[in-house]
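Single chain ahead, by itself, as structure tokens, in the form predicted on its own.
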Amino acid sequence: MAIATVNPATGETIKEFTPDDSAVVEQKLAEAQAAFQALKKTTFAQRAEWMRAAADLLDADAEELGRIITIEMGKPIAQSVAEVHKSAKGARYYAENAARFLADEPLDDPSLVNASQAYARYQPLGVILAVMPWNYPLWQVLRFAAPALMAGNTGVLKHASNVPQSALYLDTLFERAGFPTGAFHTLLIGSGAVDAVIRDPRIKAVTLTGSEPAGRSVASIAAREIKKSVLELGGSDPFIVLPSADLEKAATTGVAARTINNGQSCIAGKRFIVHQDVYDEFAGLFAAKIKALTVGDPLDASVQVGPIATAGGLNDLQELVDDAVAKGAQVLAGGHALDRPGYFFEPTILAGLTDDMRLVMEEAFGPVASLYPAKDDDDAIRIANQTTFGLSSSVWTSDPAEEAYFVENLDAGAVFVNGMTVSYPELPFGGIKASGFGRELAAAGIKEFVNLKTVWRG
């Protein structure tokens, strides 16, 4: 895949970029290694000052950078600008909390280990490789980069090939903020060059957000090199609606959950599992709200849903829908790509799904919702847990006993009650099963790429 900005609203190639050759990659890795030797000797206070400066730059650049994001991957402009500000918030969160998260942890009673003192110390590992996707081109990177740099690591980024301008902004952001030259670099390389970078001895660990096949590839290479990896992969999150729920609020939030980021979010509600007692009412509300959405140019502030990011993604989505419809699925809304320039797909709801349809088990990465009736709570759990994914989930109920049941029994990295899944700097983020392993954000995120060193004194 060429490294290029292709506007998904028009299909027009805006700008192409020459990939970094082996000499440039070597220079950037050498600079990252040298920067690590300097950065690991700095204090948390110094790094926090630089990280706050990076946050200030993000806020100052939000309007311009938001426009770049929208042109590169198609999300509505207000969402792009909000993503930049969210990234700034994440940077400030780690600037304020990294020292506390990584403080020495003394053993309360060192005599238990025949010592006068014993404690655990967190130390940085070195250069960390991040392989990141296009759907949140700033936030996905910042939620790795902020904790990694605050811990004293340095980073190199292999970003998705369709968001090169976003990637190049990140290449200079941290140096502009005061971090040593090379503390964070973007590698303009294709996916075929990632293997060699992981194997480079200067790379100490790798984190990937992306597809399940990409995760399997990166994790297997890292494992062979005995290097730590963190994976945040796909999701097909259940959105469960029970009879005690506020159906109006659930339907409104369900539409937002399924269409935010043009439906291209791993943690978006995708499978809507509704108790049979309220199925018809919810389906009517949900379909009416989906049909009322405005689809169009994402630079237009009135537009709610923009294009799919790539032509390939549009084709994949249409194939999933066509497969379900050919096997008997009912189309409650949408169902087709729009006949216009760009990669637009109608917000869609499919019902009457059966196990032979690909959509039941595969992730729909676009504004396509699947609707399932559930006989009771046990049936809802069965449907929710039947896929290989386990990223997040949402359950709608006003019954405390029901809430406790679903919190306990959903196979997912998170459960959101009466709300849609959202990533917050303050909460751990990640999944189980084929949705990956490890955690980002909160204290858990900054502790993924450090050496937990035990210190014992007799």
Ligand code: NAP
Contents of the next structure:
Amino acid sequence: MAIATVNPATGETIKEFTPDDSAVVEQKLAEAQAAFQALKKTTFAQRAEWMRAAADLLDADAEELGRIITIEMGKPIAQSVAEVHKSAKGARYYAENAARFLADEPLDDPSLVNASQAYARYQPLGVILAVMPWNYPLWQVLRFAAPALMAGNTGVLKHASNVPQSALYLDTLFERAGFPTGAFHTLLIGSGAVDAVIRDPRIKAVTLTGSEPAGRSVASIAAREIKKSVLELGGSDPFIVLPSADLEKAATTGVAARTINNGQSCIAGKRFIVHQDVYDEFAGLFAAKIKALTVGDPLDASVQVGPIATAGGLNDLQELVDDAVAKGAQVLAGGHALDRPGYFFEPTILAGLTDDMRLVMEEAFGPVASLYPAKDDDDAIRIANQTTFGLSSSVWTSDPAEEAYFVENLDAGAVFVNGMTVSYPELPFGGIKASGFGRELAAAGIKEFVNLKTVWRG
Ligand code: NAP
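Since we've got the form predicted on its own here, give me the form predicted together with this ligand too.
Full assembly next; the chain just shown is listed first.
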């Protein structure tokens, strides 16, 4: 895939970039390694000062950077600007909390291990490789980079090939903020060049956010090299609506959950599982609200849904919908690409799904919702857990016993009750099953790429 900015709202190629050759990659890795030797000796307070400066730069650049994000991947401009501010917030969160998260942890009773003292110390590992997707070009990177750098690691980024301008902004951000040269670099490389970087002895671990095939490839190479990996992969999250729910609120939130970021979010509610007693009422509300959305130029502040990020993504989405419709699914809204330049797809709802349809098991990465009636709570859990994914989930109920049942039985990395799944710096984030392993954000996130050194003193 060429490294280029192609505006998905028009299909126009804005700018192409020459990939880094092996000499440039070598120089960046050498700088990252040298920067690690310096960074690991700095204090949390020093790194926090630089990280706060990075947050200030992000806030100051938010309008300009938001425009770059929208032109590169198509999300509505207000969402792009909000993403930049959220990234700043994530940076400040780790600036404030890293020292506390990584403080020495004493063992409660050292006499149990015949010690006068025993504790865990957390130390950085070295240069970490991050392979990142285009859907949140700033936030996905900051939620790796902020904890990694605050822990004293350094980072190299292989960003998605369709967001090179976002990637190059990040290349200089941390140095501008005061971090040593090389503490964070963007490698402008294609996915075929990632294997060799993982194998480089200076790389100590790798994190990938993206699709299942990419995750399999990266994690298997890391495993062969005996390097740790974290995988944040796809999802087909259930959004479960039960009779005691506030249906109006559930439908409004469901539309946002399915269409935010033009429907291209790993934690989007994708499968709407609705108790049969309220199925018709919910379906009516949901369809009316989906049909009312404004689709169009994402630089226009009144637009709610922009284009799919790439021509390939649009094609994949249309194929999933066509497969379901050909096998008998009913179209409650949308169903087609828009007949205009760019990669637009109508916000869509499909019902009457059967197990032979790809949409039942696969992730729809665009504004396509599938609707499933459930006979009872057990049936809702059966449908919710039937995919290979297990990222997040949302359940709508006002019955405490029902809430407890769903919290207990959903196979997912998170359950949001009476709300849509949102990532916050304060909440651990990650999945199970084919959605990956490891966690980002919160204390769990910063502990992924550190050595827990056990210290025992007699
Ligand atoms: P993708 O193709 O896997 O791309 C993601 C990144 O991986 C890009 O930088 C890509 O580079 C690189 N890549 C692709 N194949 C690779 C390989 N074989 N070896 C090494 N690197 C490789 O993902 P996508 O389809 O564009 O992104 C959407 C997916 O990401 C969805 O499944 C979504 O659910 C998931 N996602 C998950 C989370 C989460 O936190 N769980 C968050 C956001 C998105 P190129 O661009 O150069 O191909």
